[in-house]
Structures are given as structure tokens and as C-alpha cells.
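Given as C-alpha cells, the chain that follows is alone and in the form predicted on its own.
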Amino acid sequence: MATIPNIIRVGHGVFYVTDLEASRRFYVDLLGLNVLHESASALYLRGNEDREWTLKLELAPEAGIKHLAYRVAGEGDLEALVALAEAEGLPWRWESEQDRPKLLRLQDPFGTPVAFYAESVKYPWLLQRYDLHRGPGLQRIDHVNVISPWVQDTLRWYTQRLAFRLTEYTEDDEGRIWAAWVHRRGGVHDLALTNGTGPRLHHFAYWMPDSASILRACDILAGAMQTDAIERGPGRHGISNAFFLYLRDPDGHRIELYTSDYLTVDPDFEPIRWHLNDPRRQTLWGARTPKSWFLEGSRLEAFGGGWVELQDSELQGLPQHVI
């Protein structure tokens, strides 16, 4: 029987950006992420609670996503992932990154570039270095959301092969799943899957201290004459109960500022079902959602270079409550 790897949590994302100085202005000067390492071609950033870098911005000719990464418990879990990749014919290789000497890079069966690591250099956290906090106070990495034309199949693979646990899902009258939220660490999600043309990254999220810090982000962007970066919100999701704000960076990558969800650590936690046509699932309260939020996302890097080919979903349609 195959060993199921022990994945701890979402670990980092690597974004390709086309203008590193514009990205620094957005992520560091306005949002207040902390620079842990930098070079002429890359920035390694973290939130105030993160003890390691959680977002790398890498200069490239085209914007996109290099990979999304998860932390595993130990070396044996990396070996279990290699065995899984071999058994299922998934492409994989060993790579390294700043502070992460051994990184397993593979492509999941649905085209998403993912990486796994067990070892990372740790740095003193800045949570109580209030004298160093800037901007609205992004605290820690929270989750990633991937647009997929195969949500139900992807959900099955991540829960059966990687032991992710389902917390909430959206289903239609025919029993087809349009979106799902799964976790490893006991929050609402480390990974969300939403229906659409893909695979693409929908968003990358940071946890915020409270709802007031999200409102402060809006004020900071307004003061800098950067309100066009606000795509959606502030508001509150029905799914996850989170208070949210969605932003678009200079390359169009979507960032969510997120807070006030709930714990899911009990082994008998029952996943919450939402009907597809329930308008409260996306927005418990707040303005109508712009169409761009449903239709746009960041391209994902293919294993051999270039971009993963996009495919349309058989599930078509948008909620009625959109701009």
C-alpha cells in the first residue's frame, strides 16, 4: 500500500513579474511585505508572522506563475511523493531555491505546477516587532486558489492521494461540484478549486490581523492614488466567513487579503454544502462581483517550459450577481 505523504501546509508561491521595481512598490511600499532576500532579478518576501519567505517575485519576460509550494513533514514524505509521481507517470525533478536546498517539483495530473519541501532556513519572526511593521500589516501566507475545468476530479485526487480534507463546496442540482475548499493545517483551506478555463491561478492569499487592517489597505491604496488595484471588496464571503479584499498587482496577479475564518481541526467536521445559485456563498454582504473576478487568472508554467495549455470547462455560466 502506498504511503500517503504528510503535507503540513501551503508554503510559498513563485510569481514571474515583468517589472521588479513596480512589483516592489506594490508589495513592499504599499502592502508592507518584508524583504528577506533580494537580487537584481528577484525579491523574497514574507508577512510579519512568516518565519521563512512565502512569496518570490522573479523577473521574467512574461508574467505568470512558476509554481505553488507546500511544506511536508520530512524527507520520507518527499520520497512518498516521488513514488506517487512515478506510479502515476507525473513529471518530476529535484530543484533548489533560496533557503530551500531540496525542492521536489512536479506537475499534478491536471497541469498545476506544484513543489514540495521539508527543509527551510528559519528567521526570527517580526510579529511583535511593531516598530518594523509597515502598510496594513500582512501577517502570514494563508492559501492559494486554482481555476480548474476539472474541479471534481482534482478534488478527488488531492483528497485521496494527498489527504487534503474538504471543508466547503459548491454543488448544482445535478450533483456536480463547481468549487471546493480543502486544507491540511486545520483552517478553512490551504487550496481552493474553482471552476473555469484553466488551469490558472485565481489568487494567492495572505491572512490579515483583523478587518480594520483590510480597510487600512484600502486607505493606503487610495492615498497612493492606486484604487484601480482594488478589484473586489471589501466584503464578507459566505463560504469561509472571511472578510476579504481582492487586489491586482502591476502584472495582473490577484492577491487576496483575508481574515476571520474558522477552525476545522475536529476529525468529525462535516463539510458545508452551498447551492450554486445561492448568492450568499460568494458574498454574504458587499458589492456585486466584477466579471473579471470569475474570468481572469494567471498562467501557469508547464513542466518543460512555456505555459500550460488552457482548456474550457464543461460547466458553463456565471452567477447572476455580477457587474
Second form
Number of protein chains: 4
Amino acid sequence: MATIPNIIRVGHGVFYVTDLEASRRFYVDLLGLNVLHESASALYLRGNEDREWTLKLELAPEAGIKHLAYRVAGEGDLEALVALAEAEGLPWRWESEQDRPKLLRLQDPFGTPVAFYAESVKYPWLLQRYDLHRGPGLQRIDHVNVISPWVQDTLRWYTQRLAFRLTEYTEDDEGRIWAAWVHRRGGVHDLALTNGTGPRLHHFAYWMPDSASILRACDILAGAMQTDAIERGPGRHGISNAFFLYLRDPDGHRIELYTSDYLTVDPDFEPIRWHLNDPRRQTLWGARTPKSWFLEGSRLEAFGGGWVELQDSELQGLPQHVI
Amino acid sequence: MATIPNIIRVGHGVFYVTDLEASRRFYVDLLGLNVLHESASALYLRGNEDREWTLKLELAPEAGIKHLAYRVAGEGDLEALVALAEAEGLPWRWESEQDRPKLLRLQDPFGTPVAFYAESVKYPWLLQRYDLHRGPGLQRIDHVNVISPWVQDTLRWYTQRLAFRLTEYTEDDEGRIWAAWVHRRGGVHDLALTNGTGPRLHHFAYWMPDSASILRACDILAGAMQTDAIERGPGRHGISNAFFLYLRDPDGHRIELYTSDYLTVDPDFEPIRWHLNDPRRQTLWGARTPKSWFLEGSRLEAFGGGWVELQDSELQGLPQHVI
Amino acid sequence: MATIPNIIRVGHGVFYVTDLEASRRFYVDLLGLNVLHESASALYLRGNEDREWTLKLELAPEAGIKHLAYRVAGEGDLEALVALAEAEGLPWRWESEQDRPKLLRLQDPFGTPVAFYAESVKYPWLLQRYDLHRGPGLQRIDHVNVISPWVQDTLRWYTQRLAFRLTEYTEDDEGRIWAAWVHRRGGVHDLALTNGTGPRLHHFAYWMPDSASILRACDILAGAMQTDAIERGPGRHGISNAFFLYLRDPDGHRIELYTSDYLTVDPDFEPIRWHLNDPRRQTLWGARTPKSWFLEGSRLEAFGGGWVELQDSELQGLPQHVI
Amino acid sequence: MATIPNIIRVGHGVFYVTDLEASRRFYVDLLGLNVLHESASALYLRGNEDREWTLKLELAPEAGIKHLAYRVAGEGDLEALVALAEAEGLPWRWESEQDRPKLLRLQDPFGTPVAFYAESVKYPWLLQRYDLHRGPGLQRIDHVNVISPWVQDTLRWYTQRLAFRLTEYTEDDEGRIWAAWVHRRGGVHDLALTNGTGPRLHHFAYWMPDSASILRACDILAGAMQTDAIERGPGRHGISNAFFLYLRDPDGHRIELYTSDYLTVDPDFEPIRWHLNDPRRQTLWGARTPKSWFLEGSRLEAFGGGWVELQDSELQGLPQHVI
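For comparison with the form predicted on its own, would you give the structure of this protein in the form predicted in complex with a further copy of the same chain?
Up next: the whole complex, starting with the chain shown before.
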């Protein structure tokens, strides 16, 4: 039996954006992410706690997602991933990014472009340089969420092959899973899978210090006359119990500000089941979710170039609690 | 010229409720208002800062509002109000309530049942008895909001006859006022007037210590499976800049939890104008307002008994930013 | 009998500072006050809600306080103040400051330099320009606190001559008043008087939006390695029930960040008495107060130039709850 | 080479208390911990997120600590611990507690009574039953802190034998370690070791949802006239960056309320070094620490009964930043 690679946590995202200055205004000037490196065609950003860049914005003719990356424990885990890719016939190759010279990029069986790295250049954090924090104070990368027409299969693959652990899931009356939250690092999730036309990126999330900082994000966007960037929230999720806010960047990429979930380190942790139509699932307070939140997402780059082909889900229809 | 009565602040509301135990569960058990007095047919409630009861719930066959009351500076101000009523032909009489033996009830020219008192029995406050606070911690009465088909006329009467002062207003392109906020005590409002079929009570508001306590109200209602009580928010108003949440009690009476507006004591304070269709007016963050919030309200008791007859407004249509 | 002038609220302070760049770093870069005007020798600052400047920093060879100013309702109130000064033999003269062409400066009977103005140029506020807020977000001027060896006499003069109203006071077993809080605008105080060698300025206070913003002030100062600027707190006062933090500026002038006191508009509001040695008086949570907080203050400019002569108080000794 | 047991996280503490009703008043009525089980001689308490009891208060003639317990991954890890105890000659035995039928109690080489369990009866959590939360809302067990005269040796043993990982430490100019923070579950610590006469328990900590809830704990204790229970804080630690408050229970056991530290899951996480006399180490804001916090702690029960004998540390003297 193959060695299971030891994935530590979600590590970064690389977003294609079409107007780097508009993106800088949104992510840096308004949200306060810190620029660790920049060039004419890219910005490398991080939260106040991040010791490495966690979001790269790369200028491109069309918006989309280049890949989503995970940090693994060591070199051996990269080799285990290569072995897995070979065994399953998944396309893979070595790439590199700034500060991460050895990046294993592969395509998961569902078409999602993922990457893995064991080493990254670390920089002094800014967590205690509160005098340098700007905007609402995004703290650290938290998770990614992928829209998939095959949530159940994807869930099985990530839990069996990569040892992700399930914390919460949404099920309908027929026992079909519409969404799942899985983690590696002891929180609610590094990765969420939600049903829909895909695969696409649903959102990319940063941890916030507290709910007050999330309210401040709303105020700042309103002050800058950017209320259109606020798609959903603020509110408390039923799932994860986290306090949240969803934003859309200038290219439509969805960003979640997220805080205060719970610990999941116990080996006998029992996953929490939610019924698809429980109004408290999406927002514990019962607020309805806008349709755009269910229907829109970011395209993913295909391994060989171009965009991953989209497929509709067999699970059709929206939950009832939608605006 | 007649003496203008010196009104200090909004003082209390008397609500007719149809199930006192259901109301107690909502106001006392969940929202944490304090019971100052109670009988088989009434509850007298107050916030943690209130030194007197500020909300009376009175058991009745049908839900509605008995009256809204204001505190005046002294006996002479009650006499000035009687003189005003006589001069304008407004029906008036002396009534009494628990702790307020001399309550001048009159009907304003628009049908709203209002009452005035100069003296009230005071009780030690609970503000610093944090060990006794329950629920989210409602602090003190803040304001009332009346739906009216004659906002402009009502505004004129309250500012000219009772010396209320205008702080903010909503206007359409034709210069017609759809809503107005007026005060006596140096905050944004003791009384708000909003356009619609009326006169009816739109809502009754308590001041909260901070936005965190308003979020806690949502969590508590969700914990108790009472998410249906949450009608709108939480969010920040454009108008008043306050952080808010709107709830509906078991009889449908609307309660606002409200905090953090601004000072308006300067005599040359210039009222703030908002355009009817400015999306940041209702919620600074641009969130849409549910239709029920615009359309529903509580009936008012007529001076001679029964309910005040409702009249539609000539200003028809809802603002654009509605769900 | 003389007309009592109608004072609206505390209006501004003018501080002499010895290093304008050091002051700018503290007030503007770290605390986030907004520069409304500046010259080579002065900065005119305001909070996010202030529609006019509320703190002027004036470069001078020695640190001290030029004057503390109050806004009055109108021209007639300035005349009433002149009449009062004449009647009591208090020195007075007309001065002017930026935006306030007509400033009545007088010396109160205890030596404190006070000024009054009825008109001031107003500017658009920044309250809802959250995108422009910096630092912890100081909101508006709140109050001033004067150290006096004659608290009881000063209290009598301000309440009798200027109609300030008492809200709280500290008394010892012999019924001697050691401190008093008086207001004009319906909050806990525009002016506080505390016992000690004086007259001197004890502190100058800004209102904050909430306690979270006060914690952020601590974090920002710590991030900038300016922890020495934090003298006392954060904590909740027993007196006023406000959440507070005391800072010292580069010249030692003491600034309070203050939020969440209570309403005092009722004409029959009964002042709250605290015993001198009640440990919850200074900080409701019982924390001890550093000696510097009791002993140090800023010198006041004398009417004729130079500094007001200091006098020790007959009330000697510190409260017990001191570090 | 011996198998290293897989410790998941700190699991519980058992405290001897001398007045169960006084303890209940403190932990249940004021702090709002939930009673999961109770008998005439014991209370089993948990936070709102805990799915099992995390603090047992056991009535005893004298106050002290029976043991501190850790959750391990499985039965095999208990066996590995027995093997370790046998190999090192550490006294051990099987015990049981309510819900934890198989508890391995052993004495670590430094005299500390520790216990380990792999299974525990789980109960539905109360995290989303916000309507049932009381007091400030203690959320879950976070860590324990042991005072030791042999911090460096103890640190070596826990990291080498039990694979705890170092996150932060305090060092003097001679390179001697005065304190260390070690974890198993990806936060800053499950266990802290601080220099002093010991071994004793320094404190036992619960995670709080946010800093606002920690401020509320202060308010509640003040409201109940229990300010003597507040020993230190609130404030932000330099070490851990957490927001904190230290309390003393009726027997003097020290409880920390703690929130918002950071993630430490990266395998190449580099421990953070603090100089002993850095004033921002204890409290980022520079506040001084009371002597009692350095000098006082709870006695530990010896394996054979009675109390573990205390030994002074060779590292004498307090840090400079002490009241």
C-alpha cells in the first residue's frame, strides 16, 4: 500500500487577475493584505500572521485560478504524491513559484489544479506590528472551497488518498451529500466541497482576529463606496460556527473573511450532519443566501492550459433558504 | 404665543400583547429585559440602564399599541401641552400608569396616541450589576418610529409645536420627504417618521452597549431556534450610522436593537439629506431590506377606543434596494 | 439677576507642545486623529465625527495648556459671559483662532484659562469615510479634566454660574468632595474636577466607537514600541461606567480614550456618590491606579502670560487603591 | 527505541476544593461553566464547546491539584506510556474517573501528577445553544501551566519523550531558559512551564470566543463584588499574542481566560525567543505583572498521597516589570 502523504495545511492560491491596480486597491488598500513581493505582473500577498505569501495575483488576459496549493511536511511527502499521481494516472509536473522553488503541480481526478510544496522562504510575521496593520486586518490563510458536481467522489478521494478528515457535511433526504468540510490541521476545514457546476473555485478564505474586524471590513468597503463587493453577510455560519463575510474582488473571485470556528483534533471526532434545507445551516441566524453565492465561481486552469471544462451536477436545485 | 413644552426624551411604550407568557419568553428570557413589576395581565420592563420601566406589555384580546410616551421637564410642561391640545382641538385626558400617576394622554393631529409625564418613580439601575444582566444586555430605551402617510406634515408639527429637531431625512427627486429623524435629547432621534400606510408603530428601539451585544442577540435567538424573530440585520445604518438589528416579537411588534449613533447638540447642526434610492441609506453596507420591513407595523389604539383608522400614503412604491 | 450663558459642550483644547513632529507621530500616525489644518507651528486635529478641529497643537518652547474652550449657543451667551466676568472681576479679552474668529478668553476664579465661542467653520465629517480612518479611530471630543486644590468651590462656581450639572462625585468620610463630574450636553461630563496640586489639566478625552477600538489603541502603541505612552488601563471606570485608556503624549499631556457612558438628561437625575476608598470607583474591576495618574498634570497658561501658579490641596493623601 | 505516544491535547484537570458551593458560585454562576455531572462531593464542568467534562472540582479538606490529564490517540498510546514509565522507573497505576474508565496516572520525573486517557464519553456540545450560555461564555479547555524549578530539564523531557513541540521561550542573558510553551495540537501550547518554586500548578486555562467576552468576565465579577478574584489583566500577552485575564478561584487556584493565539502546525515553525526583561513579553502593552502572579501556585498531589515536595529554583529573582 502506498504511503499517504502528510499534508499540513492549505498553503496558497494563485489567482489570474485582469487589472493588477484594481486588485491592489481591493486587496491591499481596502482589505489591508501585505505586499511581500511585487513585479510588473504579479503581487505576492500575505495576512498579518502569515510568514510566507499566501495569495499571488498574476496579471492575465482572463480571470481564473491557476492553482490551489498545500504545504506538506517534507520531501518524502512530495515523493508520495508523485507516486500517487503515477499510480492513478494523474498528470503532474514540477513547477516553481517565488520563494517555493519546488512545487509539485498535479491535477486531481476531478480536474482541480492543485500544487504541493515542502519548503518555502519564511519572513518575519507582522502579527505584533499592529502599527503596520491596515484595513480590517486579515490574519492568515484559512481554507479554500471548491464547487464540484461530484462532491461525494471528491470527498472520498481526499479522505482516502490524502487523509483529509471530515468535520461537517450537508445531506438531503435521500442521503446524498451536497457539501463537505475536510481538514488536515485541526480546524473545521482546509478544503470545502460544495455542489454545483464545476469544478470551480467557490472562495478563498482568510482568518480574521474577531468578528469586530469583519464588521470593520464592511464599514471600510462602504466608506470607499464599494458596497457591491459585499456579496453575503456578515453573519454566523451554522456549519463551522464561524463568523463570516463574503466579498467579490474586481474580477469576481470570491473571498471569505472567517473567524472563530472550533477544534477538531480528537481522533474520534464525529462529523456533524446538516440537512440541506435547515435554514440555520448557511447562516445560523436564518438569513437567506443570495443566488449568486450558489451559482457563481472562478474558473480553474486546466493542466495543459486553457480552462477546466465545466460539468453540471446531477444534484439540481437550490436550498430553500435563498433570496 | 403659546409656551413650547420642554420634552426631555422618549419615555415608554405600552404594547397590547395576546400571550403574556410568549412575550415574557421573548423579552425577558431571550432579550434579557428586566421585570420591574408584574401582574396577571401586565409586565413592566426596563433595560439595564433604565431607572424606570420603559416598556409595558399589557395582555389584550388583540395586539396593538396603547400609546407612546415622552418625559417632560416639569408640571408646567404638562400644562403647556394641555393648552396646545385645547388650542388645536386635540382630544386629551389625564390617565395614570404604574409609577406614573399623572399621565397626559392626547391624540396628535395625525391620530397617534401619545402620552406625557413629568414624574415617575425611580429605581436603582442595574447598569453596573453585570452579574445580573441576561441575554444580549438591552441597555436603555432609545427611540420610537411611526409609519405615517403624512411624514412632511407630521414632521412640521413635531418640530414647530414640540420643538423636536431634525437630524436626517430622506427625500426623492421631487423634494418630497419620505422619512425624517427628530430628537429632543441630543442623539439622532427620539422619534422617526417613515412613509407608509398609517399611522402605525414601525418599531420601538433599545440602545445596546456595543455591536458585539447585537451579534449576541442573533446567536441567542438562533440557539433558541427563534430565527424567525430576526427580520433585518445586523448591519450599520447609513442614516444615524448606528449598528442595528430588527426583531419581531410574538405579536409581530418590531423591536430594534441600536447602538453607536452620534451627537447632535450643536444649535447649528445641519440635517443630513439622503436620496431615497441611495443603497447605503438603509444599510451602509448596501444590504437590501426585506419588504416586510417596509410594509408591516403595529396598529395604534384610537383615543376613543378601537384602532386608529389607516390611510395609504400618496407616496407609493418602495425604494429600489428591497428584497 | 444675571442671565446664565447657555454652554452647549466642551469644544476644544489648545496644547503647547515642544516637538511638533513627535506630536504628529503620536496623535496623527499612531492615534489616527485627522489633520484639518497645519502650519509650520501648529496642527489642528479632529476625530472622525468632529465637524471642526477639537485639538490644536501649538509649537512652543515649553509644554503646557493655552486654554480649554466651550461652545456656547449664540452671541448672546458670549455677552452674558462678558457680563459675568465684569461682575466677578475676572480678566477677559477677545481672541481668535483658526475657524473661530471670535473667541472669548477669560480666567475662571480659580485661575483656569477657559475660552468660549459661538461660531466655528464646519467641515464635512469623516464618520462614514471608514476607508480613511486610521489607527484606533478616535471619534469626537468628549471632556476635559482639571486638577484643582479647590474642587468644592470650583464645582459650586461652574454649577451656579454656568449651569453645569453634577452627575457623580467622590466624597470622604467627612463629607469633603475630592472629585466631581459635571456636564452640559446630557452625558456624564464635559468637565471633571479632581483634587490635587493645581490648577492643572489632568486629561483631555476623546470618545471612541467601542471598547474594541480602545484595545486596538494598545496594540498599535505596542506594535510601535510605544508602551511607555500607556499610563493606565484599559479598564472600565466605576465612575461613568465608561471603558477607558489613559495615554501620555510626547510632552506628558494626558489623553483619555473613553467610550460607553450613560444618559443624564432627566432633570431629576440624582448624582451618584462614591466613597473615596471604594476600590471600584477608579476602575470597576478593582485594578489599582498608578501614582503618576494622581500626581502629574499639565501646566496652564496664566491670563497675563507665564504659567498659572500652583497651590497644594488641603486634602492630602492618595486613595488606598494605588500602585 | 521506544514508541513515542501520540498525545492529542490537554484533556482535563482535577482540582481539590474546600467549599464546593463557593466553587460552584465562582465557576458556574459567575464564569458560566456548565455542570455535566455532580455529586455531593464533586462537580464535573465543561465549556460551551467541550464535548466532555474538562474540569473536575473535588471536595477535599485541603486545596490542591489531583492531576492534569491529556487525551491520547488510542489504546496503544497508553501502552507506550506504560512502557515509558517502566523504562524510566516512573510510578504509574490505572485509575478511573467519571466517563473515563481507563485513566493512566503517572508521575513525571519532576513530580507532577499527570494522567492520560484514550476514551471518554462524549456529550452533545452547547456551542450553538447560545440561549443556554451564561456568564462570559468559557468555550473550551486550552492549556495548563506548571511552575517548575527545572524548566529546562522538564522541557527536554516533554519534547523528547512525549514529542511536545516548542513554540516560545524566555531566556536570560546567560542563555538560561526561564519559561517555555509547548504544544501537541497546533496552537501555542497545551502546556507551559514557568520558573519558580515547584512543581506547582500555575494556572489552568479556558479558551474564550473573543476579547469582548473576557471584558465581560471582568464586568460580571465586578457586578458581583468579586473584584478580588481578578489578579492580572485583561491585556494582550507578548508571548502567544493571546488576549488574557487571570482569575483566582475561592481556593486560590488560578484560572486564565485566553483567546486569539496563532497557528503552529508547520513542521519548520521556529520557536520565538523572548528576553526575560522584555517588558512586552508578559503583556504586550507593557503593563506590569503583580508579584503574586509570579510567586503563588497550587500544590500538586504526590503519587503516594500527600503533597509533592517543593523545591526552590536556582534561577532567583523576578523579571523587572513587576508591581
